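Quick heads-up: it's one chain on its own, the form predicted on its own, in structure tokens.
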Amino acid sequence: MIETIHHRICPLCEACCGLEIKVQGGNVTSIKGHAQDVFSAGYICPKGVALKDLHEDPDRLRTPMIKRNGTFVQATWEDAFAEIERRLPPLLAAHGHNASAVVVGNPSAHKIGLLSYFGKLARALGTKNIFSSSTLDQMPKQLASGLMFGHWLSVALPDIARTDLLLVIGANPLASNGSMWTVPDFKGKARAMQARGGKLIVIDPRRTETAAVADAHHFIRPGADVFLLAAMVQTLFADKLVRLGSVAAWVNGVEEVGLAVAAFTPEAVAARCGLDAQTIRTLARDLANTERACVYARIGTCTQEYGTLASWLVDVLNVLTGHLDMPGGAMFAKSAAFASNTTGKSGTGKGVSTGRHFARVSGVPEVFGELPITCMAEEIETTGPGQIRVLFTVATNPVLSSPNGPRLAAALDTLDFMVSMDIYVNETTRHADVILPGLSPLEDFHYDLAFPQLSWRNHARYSPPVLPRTDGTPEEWQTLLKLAAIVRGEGAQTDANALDDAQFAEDSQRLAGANAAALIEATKGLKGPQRLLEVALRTGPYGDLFGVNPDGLTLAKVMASNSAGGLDLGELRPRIPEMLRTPSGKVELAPPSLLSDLIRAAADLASPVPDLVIIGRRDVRTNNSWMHNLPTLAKGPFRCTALVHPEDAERLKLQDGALAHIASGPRSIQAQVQISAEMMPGVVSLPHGWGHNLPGTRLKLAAQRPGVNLNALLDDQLRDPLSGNAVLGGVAITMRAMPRGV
């Protein structure tokens, strides 16, 4: 048999690695780093050669499911669809469209069937209630972002390639490659800076694996990320160190800042840190007095009570230490397609606003067009109208990876009506009444639709798909317009295709209008996502703009460079005020919400720290749950243990390999304890996303060795009231030892 060679981005994580695979006789013979990548050289972790076990996982949907009885069984996606048709509309009818909700989890991120079709389900539901993993991980740093820079993706990143101080607060970026941060191989990028002498501090309640390789680490207290962070700016005002650089001319605020954070002295947050004052005035010193230098911070800082506020500082630490939108320091990407900051009119726009509808039970404010996943469940059980009682789950599974998961398993069985786009049964879409299976990523074509807005370097790539479609199944696209269809009353049987050239020609004549016809002509043969971003690369920043820039980027440029490993279009390049989106054409560094929750933040830098609290973690193998059903990530050491400190392990009378029960109010969960000199005393680590070992799940390997939901044990009324985001991390804990044989 004939072996072919096929180049593929990685699905599986932000960091979005160039891959080479073998295939001979349909099967997939081996997975390895693609040298040439331009983004990734060559880096590969484990996920990448886990996509065999994805693709070949028997445990893996390959047709549509319905529930008969209470009991999945197969079925034909016509029948499927038909199901569909059939108990939707009399419930849309009956309750209205607010009954229905829509939530989305992150492999969706990496598929741009999903990404740039689903917002056409949620928008022929017409409801509110739309609900993403993003509040549980990232919604307080797009808000920050969006308040200041104008845009919800117009995040500032480490230009790491150049800087010669990289202060990294609550992240893991070498288990993670990256969080809001697309970075490879980011081990040898510190590796990198520390050779030419740059330093790498890390700041974080755990001896994480970046600590480990970090020239420096310090313990901090869990949520007190905002009060360290609020007197390093208090110590630049005080110490007179403020300079705006480059950026100087951009900058709205910085005397509001200046009077927001005196209170915020070293000496008035060092205990609640767990910082020593003069530490946090180094730390300060150090940033603002070396040329190119950086503030990264990420999950830890995001899944707290401050979250907004945390991810707002570090920003306003690198604006008022002149290292945003300079080499070294903080820049912005400049992505090839669909980047909001690089279309219409430079350095102005319309900006960011929240509120402009609120949950129904507890009133709190939809962000990004989202309310927090954490309502989800009130929302369904809550009588009255506008109760949910119609869900749609998209690659997605919150009931282990959202707080009192419990509580919204039993919630979702109350639902009338459940469907599921999913390649498992897993611990939610058991629930479903209908589930359709989406394609295995070897068998789609790839282009990241969000990530080079995060890219550590501006690159564009395509992959084609490595293997065909199983016969009769469509592309998600596809499914997402059917369903739309079914939703507006035309039917199953309404063609997809047909759909999608309908709304192209309407999109078109919004945006080419005189000349729609010509763009419809110029995408003649793309279909689906394929012809969007044919349009989006073509009018974009690096595009041929439809044969005006005859050298420019077309999607036959991009397909034509994939054994090549893409095309590399350059390093980070400053882009204020150019990518401003903001109404007053500035970087906004006092946001009035955010000045405003100083204050609560203030007021609670006095209260009393807890004797024990507990944080989440990540491993480069189990960074989500779906990755606990494939042998290649699954091997190894347990990794579903609760480390501990020695001291608290001693104190608690706790054994290592032994159950522990952990309580937090009246939620309580047992863990197996690993003792670890790595933690900070006072703070327990478990990592998220585990549990399975629920009734009518279908993960027969993950339910081996099922481990424990941390998020079953957390308060889902617990949010950052301004993002939404869960409090996944920090939370007031007690431990005992469980008798031996329980």
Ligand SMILES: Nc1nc2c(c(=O)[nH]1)N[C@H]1C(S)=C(S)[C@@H](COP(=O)(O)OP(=O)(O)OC[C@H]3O[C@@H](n4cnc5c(=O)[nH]c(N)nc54)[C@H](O)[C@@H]3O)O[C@H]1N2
Contents of the next structure:
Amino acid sequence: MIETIHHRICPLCEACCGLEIKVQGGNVTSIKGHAQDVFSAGYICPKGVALKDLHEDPDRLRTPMIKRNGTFVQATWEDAFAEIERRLPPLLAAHGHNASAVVVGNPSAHKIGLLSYFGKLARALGTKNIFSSSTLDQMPKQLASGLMFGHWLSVALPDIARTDLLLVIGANPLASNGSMWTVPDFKGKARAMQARGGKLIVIDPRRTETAAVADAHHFIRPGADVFLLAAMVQTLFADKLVRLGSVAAWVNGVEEVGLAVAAFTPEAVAARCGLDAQTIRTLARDLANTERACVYARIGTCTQEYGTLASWLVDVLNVLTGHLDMPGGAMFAKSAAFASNTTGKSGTGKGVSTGRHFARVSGVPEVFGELPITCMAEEIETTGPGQIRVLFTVATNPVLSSPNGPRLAAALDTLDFMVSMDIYVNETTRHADVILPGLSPLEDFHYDLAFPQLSWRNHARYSPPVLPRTDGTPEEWQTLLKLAAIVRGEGAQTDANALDDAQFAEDSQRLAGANAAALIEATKGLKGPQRLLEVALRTGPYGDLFGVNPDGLTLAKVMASNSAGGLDLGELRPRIPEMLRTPSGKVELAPPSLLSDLIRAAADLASPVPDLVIIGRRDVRTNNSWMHNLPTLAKGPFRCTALVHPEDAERLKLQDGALAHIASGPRSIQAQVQISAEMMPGVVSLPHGWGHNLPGTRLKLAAQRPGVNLNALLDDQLRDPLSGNAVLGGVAITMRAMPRGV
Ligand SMILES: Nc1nc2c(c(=O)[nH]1)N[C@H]1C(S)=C(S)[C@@H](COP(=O)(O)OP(=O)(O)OC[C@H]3O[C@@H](n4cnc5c(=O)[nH]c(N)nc54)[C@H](O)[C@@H]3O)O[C@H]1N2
Ligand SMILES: Nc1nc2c(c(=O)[nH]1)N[C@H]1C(S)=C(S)[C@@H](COP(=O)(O)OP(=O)(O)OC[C@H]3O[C@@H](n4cnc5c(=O)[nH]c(N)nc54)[C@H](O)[C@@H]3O)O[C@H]1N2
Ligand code: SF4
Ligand SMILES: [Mo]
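Show the other one: the form predicted together with the ligand, since we just had the form predicted on its own.
Next comes the full complex, and the chain you just saw is listed first.
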């Protein structure tokens, strides 16, 4: 049998590695890193290999499921859409569009079909109840970046290829492979930096895999990053180390920042952070005195009460030490397609705002078009106009991934109608009335919409499908268009491609005005996300502008580069002021909402530190809540353990391998203890995304070693007030040994 070789970007995490996949007789025979990939150069992690398991997983849904008398039965696509058409429109008519909600999850960031068409369903619904896992994750970074640079995805990232000092705070790229920073083989790049004399410093309450390869590691008390960072900024002012470097002409608010952090001296914050004042000063001075240096912070600094402040102060440090937009510092990628900081007028824009509407029950503000996902349960439970009666879930498992999952699970059971676009019957989708699956990644084409905006180097890579697709299964963008049509009352009969043509005709009017017909003609033969991609690439910063710049990019050129590993678009280059989209055309260093939130932090500085707090953890063989059903990833040691420092274990009489009872407020769980000197004393670490022992799921392998749901312990009412992001770490707990035999 002939063996064919295919090249495909891995859609499982933000590293976006190029893979080489061999196929024989319709079966995948090998998956390796693609050595020629211009961006990832052959790097791969165990999850990439597990794409074969995912494709072959007998529990992965290949057909829609409809719940009949409490049990899921397989259905045809026609029947599934008909069921939705029968049940949905009457509910929308009776309760209004704000009685509907849609929640979208992590895998959609990795699927062009979901990301570029999800908005069409949301717009058709016309509801303000839009939720996503962004408010369990990076919303603080997006808000801080938006306020400073003018757009939600204008996130500065380390120019690791040229830096000599990288300070990593609250991130563990050796396990996560990087986040809000697309950097395959972080370890290799860090090693190369060290080989040329550069230093890696990690600040984390756990001595992580990343800390283990660093030149220095400092423990920090969970949630105290805002204090550390403010004190580092204070040190720069006190020591007269502030230098803006090349962006000096483009920064507003330096003095205001100096005044705002004046009280946060290293001595004032040391006890709260668990770092001594001298260490804090040295960190700030080294940053200021190293020509090519950069601070990078991630989820540990976002999923806390001061997430937006901490995210902001990271870039304040990068700016005040002259490292923003400098080679070897914190730079901005220039994406070939879909980036808001490459379109429209350059150098100025509308900036970002929040609070265009508010959550009905809690009154918290909208941020980036979304309400906090932690508001979802109460919006379903609380009666009155606008109570959520109908829910769409799209590639998300909030029963495991969102705080107070059991409360949400109970609320989901009270809905009038729930539709899930998902590939498993899992802890969340078991509550649905209809489940609509997507294709296996190996059956689908791929182009990353978001991550080229966050990449360590500029690139454009397109992957065609590796395997023929399952007969009759629509692509997910087609499913979204059908759902939108049903919501609009147009029925389930219209062909998705016709709906798409109509949408594109509308989009063309908006994009090209008088030239709309020419745009439609120029993209003839394409449909769906591919057509959008063609337009975005050709009109993007490297594009051929439909012939004006004949050497520029087209979709065909990017496609043609697939087996050569894609197109390299070069190292990061300075982009200020061109990339700014703030109304002032400057970097806003002192947004008023952030300065006033700093007063809240100052008032909290002297608060007592709890004896014991819990944080999360990632392992390279996991991916949030949904890959525990794949044999190559599930094997090996049990990973859902609570790491406890030996001193804490002794004090609390906890034994390695035994079960412990962990409580926080009225919520409690039981987890297996693993005693570990990796932990900061007073801090316990348990991974999220486990707890696969709920009834009604179809995850045979995962259910064998289900683990426990960390989010059953966490409070859905704890949020960063600015971004609405959930607090997932630094939460006070009590812990005791379980009696034997329980
Ligand atoms: N305590 C705690 N909680 C956390 C975190 C933490 O650090 N600590 N991390 C948070 C973070 S950063 C995130 S991003 C969230 C993630 O939380 P979610 O956004 O809920 O994502 P996952 O848990 O990865 O669940 C993904 C869902 O998508 C489905 N899926 C997979 N592939 C496809 C596909 O191709 N199509 C469709 N339609 N569905 C698919 C899976 O079956 C699963 O139901 O979890 C958050 N929760
Ligand atoms: N293997 C694997 N890879 C993944 C995922 C996965 O589940 N598994 N999930 C993906 C997703 S959705 C995301 S968002 C990214 C996240 O990518 P990362 O941000 O790198 O996430 P983590 O590996 O959880 O690292 C967060 C670190 O913060 C530390 N921490 C916790 N609380 C605090 C604190 O208060 N302050 C400080 N300074 N540190 C703290 C933790 O100990 C941990 O080491 O990973 C992605 N990649
Ligand atoms: S690091 Fe692993 S999961 Fe992430 S893109 Fe690369 S191969 Fe896929
Ligand atoms: Mo995430």
